[in-house]
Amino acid sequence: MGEAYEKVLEIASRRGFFWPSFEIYGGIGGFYTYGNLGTRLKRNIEELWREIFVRRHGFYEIEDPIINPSRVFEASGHLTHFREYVLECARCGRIVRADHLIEEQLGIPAQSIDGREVERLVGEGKVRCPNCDAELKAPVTFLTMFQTKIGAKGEEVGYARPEAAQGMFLNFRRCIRQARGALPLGLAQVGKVLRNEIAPRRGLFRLREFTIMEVELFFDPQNPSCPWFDRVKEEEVAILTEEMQERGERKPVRITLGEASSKGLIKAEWQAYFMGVSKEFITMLGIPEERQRFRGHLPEERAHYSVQTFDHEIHLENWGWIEVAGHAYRTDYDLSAHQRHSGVDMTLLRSDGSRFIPHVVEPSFGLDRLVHVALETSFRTMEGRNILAFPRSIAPINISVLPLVAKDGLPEKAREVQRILMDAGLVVEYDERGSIGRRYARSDEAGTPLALTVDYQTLEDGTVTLRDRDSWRQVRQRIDALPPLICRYLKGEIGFSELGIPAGDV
């Protein structure tokens, strides 16, 4: 394992960002707590997802149910296809998923694993139990969708949904409604996904419950442009496509959005724009630009509904690259699907007269996956301290106030500056415990990017003293100035220097 994966872990579970659930039962895995930092944490990438790829583009936002009847993904292909192979030692019995024991034994990325590869493999004796090192048997599918019985009498069949994006799809008539008939249309949503994973592994980038954040764009086929392209159409990014790597081919090429969409290496317009806005999302939360590709999925892994996917991934250090974000073109895969099924009329109407059922573009992110790269990146040490250097738009907490000592009247006078930072809308942690040398240290530990201090000088003239989490440096201001301030510092309006006069000059 990696330092700072082994680090991150240790001070996630110590500091409350996230531990295993159920531990007083010894846990089950594939499921984390997350405690009051992770829970912030959590809640700002979201927010900030919701501001990039909701607000600014005027999409519609929708809350569909978790639990869905199983005509749902008859339709959509999922209890057809949601399967992945399973391994069974015919000595100990322990089960595990093949293509990741076959990643981990051989070193054939799982990606590239396809069902007959599976079955040729586990036939040749090339895979062996990772427990006792006896044969398997032979490879058996393995539906990972939960199925629940919906009613008293259990009369219907129902699955939690694995992705969110069905809920789109099936309200689709209701919100194009909704939005005059207009087209482009996007739908959100954000919610708790599913899936039954037959070896959880690797804290929280596989799990069995998690939150996703998904779009789903609907268009014209015939008016594929979209208007916004030219925002990110000179922004170079590192791709990996499906040809590249069915060369051999293992380094990204750099290439501007534009040129990538019209050699045609990015099928859908729109696809190619959400691929630049979630660059400028993924780089908001301080993951930096070397350390970001899009790789496209190859036929075997390639989703049931896509004709092309790219995959948005992070570089860490212990895993190496790590899929956070999804971009499929999914065609009218889906609302044809519901159209057979259900026998209602998914099409559009032209202006010609002509009818049609729209194409969609997919961006779908794991919200728990960029919590643990948002901490795993923003991890550093300064003299011996642990640092969690988030960018200030996500940090859980946004200042501290801590009183030099607790006697004298400073913790009276410290609880007045809290609420008065409070009432201005800041999350404040007050803290009055230990030495202020390690009353800081856990304030940076904790990620929050301002220390304020209350001291005597505070009981004098009203001034306290700024601590920058980063760099340590101090500055001196007046209380009744901090609220306009420390809030336009969080947006970054201003620089640390702006906040105040340097402690020494006072």
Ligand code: GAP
Second form
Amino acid sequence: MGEAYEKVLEIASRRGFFWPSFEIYGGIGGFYTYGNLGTRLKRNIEELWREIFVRRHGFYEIEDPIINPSRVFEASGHLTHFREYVLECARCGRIVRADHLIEEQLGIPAQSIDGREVERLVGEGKVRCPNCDAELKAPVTFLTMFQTKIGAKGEEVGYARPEAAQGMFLNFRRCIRQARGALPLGLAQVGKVLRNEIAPRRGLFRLREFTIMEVELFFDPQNPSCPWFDRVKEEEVAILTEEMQERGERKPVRITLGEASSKGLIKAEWQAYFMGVSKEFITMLGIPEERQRFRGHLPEERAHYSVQTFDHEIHLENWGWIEVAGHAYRTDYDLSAHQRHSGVDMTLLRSDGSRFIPHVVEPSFGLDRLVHVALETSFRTMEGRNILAFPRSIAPINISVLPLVAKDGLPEKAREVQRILMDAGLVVEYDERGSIGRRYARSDEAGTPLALTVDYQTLEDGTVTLRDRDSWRQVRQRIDALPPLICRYLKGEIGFSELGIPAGDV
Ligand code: GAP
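Switching conditions: you have the form predicted on its own, so give me the form predicted in complex with ligand GAP.
Full assembly next; the chain just shown is listed first.
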């Protein structure tokens, strides 16, 4: 395991970012609990996503139930397709996910293995039980959705949603009316989804319950251009298309989104647009450009509803490229399916009198994966100390307030300063336990951008020191001037040196 990964998991559980759930009962794979710091970090990332993907575009946000009646997933195709091949050992009974085992034992990438390939490889005895090396039984498929019964008599079978997207399709007719019939229409939803993963692993990366952030963008296929495409079309991205992978190429090309769209590498302009927005968002989380790429899904791995999907992937020291978002062109697949199964008309009318079902492009982010990625990429050490150098906009705590010593009226003064900053809307952590050096170290390890110290001089002239998490430089400033300055600093409008005069010069 890579050092950063190990360290981050250790800090995460010790400092209260996240840890495995149900600990006191021995735990169960695929469920994690967020603590105070993790909850704040997760919310901040969600808010940044909302700002960039929803508010800026004037999209509508909805909140739909997690439990849906089975009819929804019969129509959407999930009951047929949301399945994984599993293999059971004929001797010890161990159950494993077929694609993971084949990748591990034969080195064939999991994403390029379809059902026929699994049957052939198992039939030819090419893979064996990872536990006891015995033969495996014939592969079977396993529905990775959680089933439940709705109501006291259990008369209705329900399923927990594995994606939030269906809520946007089910409520499309209402929402388009509320939007006065106008396309393009963006509907967004953030919420929990559940998947009964066979092999939950890698901490927050493969969970059984996780948070998804999705936009479904509805447009007229006869008018497929995105009005905001100019904003991103000069943006260069690294792309590894489906065709390149089929030719055995492994190195992505760097190309502008405008060119990728005009050459047809990306089928829908809206998809290319959201890939540009996605790059902006991920970069704002502190992930450098060279660790990002878009990889096209191979036909075997593409979801049943998609004609083209690009995963936004991030390179991590430990695991190589990992997916944090999927950009899918879902066409009219879902609305047509719900129209067929419900009998409800999903068409819209064009000005020339023709009727059509809108097409859909979907950017879909896994929030928990972003939490991990933000933690791991922000981790560094300085003089042997751990620092989580989060971008200021997502740091869980804005500022630590520290009395130099816990006596002589300094704690009381520090509490006053804490109140002033809290009243200004800041998230403040007060800490008076241990030496000032240890408290700075605790603050840096929590990723808090600023530490404020109340000392004896504060009692004389009403000034405090502010310390920068990343450089450990210090400046001095008057308490009454702090709230607006710190707010501007956190928004990135001013730099650290503009927060005051160097502490040594006072
Ligand atoms: N509506 C499209 C959809 O659900 P997906 O690729 O299956 O697409 C979207 O999921 C995102 O959710 C992924 O890009 C990934 O970031 C995240 N994700 C998927 N499965 C996950 C799991 N088991 N645990 C944590 N995050 C997961």
